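Just the one chain here, laid out as structure tokens, in the form predicted on its own.
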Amino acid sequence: MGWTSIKKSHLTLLHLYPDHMNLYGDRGNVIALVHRAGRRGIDVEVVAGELGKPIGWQHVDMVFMGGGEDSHQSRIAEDFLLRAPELTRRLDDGIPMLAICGAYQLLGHYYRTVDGQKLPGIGYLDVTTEPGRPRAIGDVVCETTLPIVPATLVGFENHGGRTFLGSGATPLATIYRGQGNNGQDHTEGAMKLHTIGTYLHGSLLPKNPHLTDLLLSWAVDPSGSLMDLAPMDMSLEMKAHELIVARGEKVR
């Protein structure tokens, strides 16, 4: 199916959480999504879902979440558990949805911070996170089974977290560098449908544009039926991915 058959013109992007889960620069992946977007001439109204806000999720084409302290994510856990028949509803929809780092840890079962508290997860994604030490730090290059070219995905993960799957879950990547989930089973990430949890900062989008023009092809056609948005030139972004992939030898 071709990309001019079902274009869409016009996208929502619905980012939860802006003025509490904005780490390490994550609402860059807002502003590339909106780029590349707009490079195609699709216009993305970027709406923000604060606490307590009314959200039109008949409308919502993708969500982003950001990462976020542990205080900040006290402070939106609850709100986070009062959306989640409808932001479920729509991810099972096939809408995409990236979770950055605290968000993903939310999508899980739940997070039990360093003091010991466990925040509640929605579990849509079939993860635990508990606390460990020492603070998984610095670049990371991962590989990862999703219909791109190259397979690999890099960023920077600065997270105290120990993620774990469980058998329902699917993870986004294998590790080369870095910790990824818990510096155990070398992988990271997790995925469902076409939503995508990871510890990946950096931001991530900006040097990962493959995954970018992924997400947004999913946001035209939740069905996935359509895989290719018309070309567009990535070469800048590339030289950063590739300058991170080369800064060290794989490491399994």
Contents of the next structure:
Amino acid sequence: MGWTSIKKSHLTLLHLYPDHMNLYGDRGNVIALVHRAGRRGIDVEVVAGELGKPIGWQHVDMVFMGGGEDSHQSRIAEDFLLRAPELTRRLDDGIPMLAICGAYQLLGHYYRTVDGQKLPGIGYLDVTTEPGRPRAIGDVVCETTLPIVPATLVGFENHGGRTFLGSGATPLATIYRGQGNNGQDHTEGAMKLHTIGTYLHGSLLPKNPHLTDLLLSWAVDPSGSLMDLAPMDMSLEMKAHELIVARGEKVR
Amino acid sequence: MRLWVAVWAARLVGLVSRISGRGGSSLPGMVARRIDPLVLSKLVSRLSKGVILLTGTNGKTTTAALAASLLQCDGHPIVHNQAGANLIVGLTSTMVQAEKWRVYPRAALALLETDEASMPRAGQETHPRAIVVTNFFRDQLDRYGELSTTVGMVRKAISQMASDGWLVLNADDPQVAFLGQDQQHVIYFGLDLPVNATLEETGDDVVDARFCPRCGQALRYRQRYYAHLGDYSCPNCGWSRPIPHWTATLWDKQSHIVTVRHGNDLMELPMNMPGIYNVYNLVGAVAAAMTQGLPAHEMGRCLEHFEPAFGRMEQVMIRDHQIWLALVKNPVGFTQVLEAVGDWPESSKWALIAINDRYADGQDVSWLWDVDFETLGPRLGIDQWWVSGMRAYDMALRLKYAGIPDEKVHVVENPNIALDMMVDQSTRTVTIYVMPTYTALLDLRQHLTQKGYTRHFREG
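Can I have the other form now, the form predicted together with the partner chain, not the form predicted on its own?
Full assembly next; the chain just shown is listed first.
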């Protein structure tokens, strides 16, 4: 299917809890989605989903949610649970969601904070998160099985939680450098249909334009049958990407 | 005896490393602590007026430098780590090297700029008579984890304060002001400027802590100066900004005068630095110095010859070109520097942004995406953007995604070469604003010094 046959020229991006969950430049992911869609003539409207605010789920084409400090995360956890039925219905329709760090943890079954507080997640991904020390901090290079070229994803992780995958979870990527989910099994992130949970900040999407484009293609066509968006230059993006990959190679 | 050996060994190491040109302001402290782990506590125990620790995310160096100018004004010697060596080894280096020949410092007071992560240690070893806190923003989170961790480290130091100690706090920063809750001796400083000086609501402004530190609800701002600094109250629990004892009430940008109110007294102070963040630094320094009971009417005179600290909006001339250097290290600071650049009347402006990601810079460059170039970019009047440093491409990408046209952005990975090229390619009417991260700033300084272009810098 060619790009020109796609009718969608307007997308609605739901940014969940931008006031509470906005650590480490997560806003950069929204900027990247808007930018790369805009250059292709797709206009993206960013809608903020805040505590207690009604959301027009039927209009949502993609969802983004970032990380937050423990205190902020616990403030939104309850509200997030209330929204779970509507959110998971849309995710099952195939709309894409990118969940970074704290948001990834809350997509799992639960997240236990350092203080021992157990925050229940919505259980969409079959993962659980336990506290760990020291924090996993540093550059990450990993390789994903998603249909994108190159297969590498790069970013920066900064998390105390250790996430373990259940039997129903598919890892997003295999770690080459960094800790990833738990520092033990060499996995990073998890995915289900078109939902991606990951620890990668950096910001993630600006340096991984191939992933940005994949998310956009899912937003345009949630059935996933659209093979490619209109090709678009990503040379500057890949220079930022390759710098981190090259550092990883020196270490390997 | 142990102390004596520690101090002299450290001074020797300091001398050797200076002669060999290695700088290294932390090495003497490291050596001294290895020989006598109690060296810092022992040395400060003889200071009759004790220690003032000054901490916070932004403005530490400038606030400490301003406070030092005030405290030293009448020839009273103080010990001050003006080299910006603000980790525990740096504080120790400063104390052991305070004198040439004697072991204990003659000064009555030490004013020590202290990194947030070193605060628990510094508190424990110096039992400060005063702690000054400027603000809490997100900064180099890869080092400390999260903002609440940083606040916790400062709290630990406060618990170690001398019982008659003063807490000097920025009333306009909710998390800082809340440190004063249930404390005995607190002095607050803040701003009460006319409305036109306040921030335009951009919606995407960098805000780190807009929730009530007491109950967690969103705060309501009657006035906001930048980021989360302003006059706030909590609609839920009623907690609100404490009334500042020292308040900047007027900032005349033309005559470079800031008016500070204390009770019914008004004083006019010179401030030859741009940016509203420097108004905070100034009033914070005044509040800090006043814990020592300085005569208020002397302050203006004491600040007349103040020069900005190294790389804090500092001016350098290169072959008739005006160059400004301003360190950038976190979203709020970067935004403030850009605002100040936007305030400048120059007709032609070029910018050089140099981003490194070494440990001292912060290894995570995510924060560049929290700087609101989308809103600021078009209104700064910058004709050309040059980007440099180890993460030059991340920065170039940031500008590209903010909608700054490709032809206005030049990537030259080496900041020194970039600066030389900019000077070569621009006319004299162009003012160049250099915005480097910490280690890029050090590299640029060395480059400028080698070329003989700079005024004498403070030790970096």
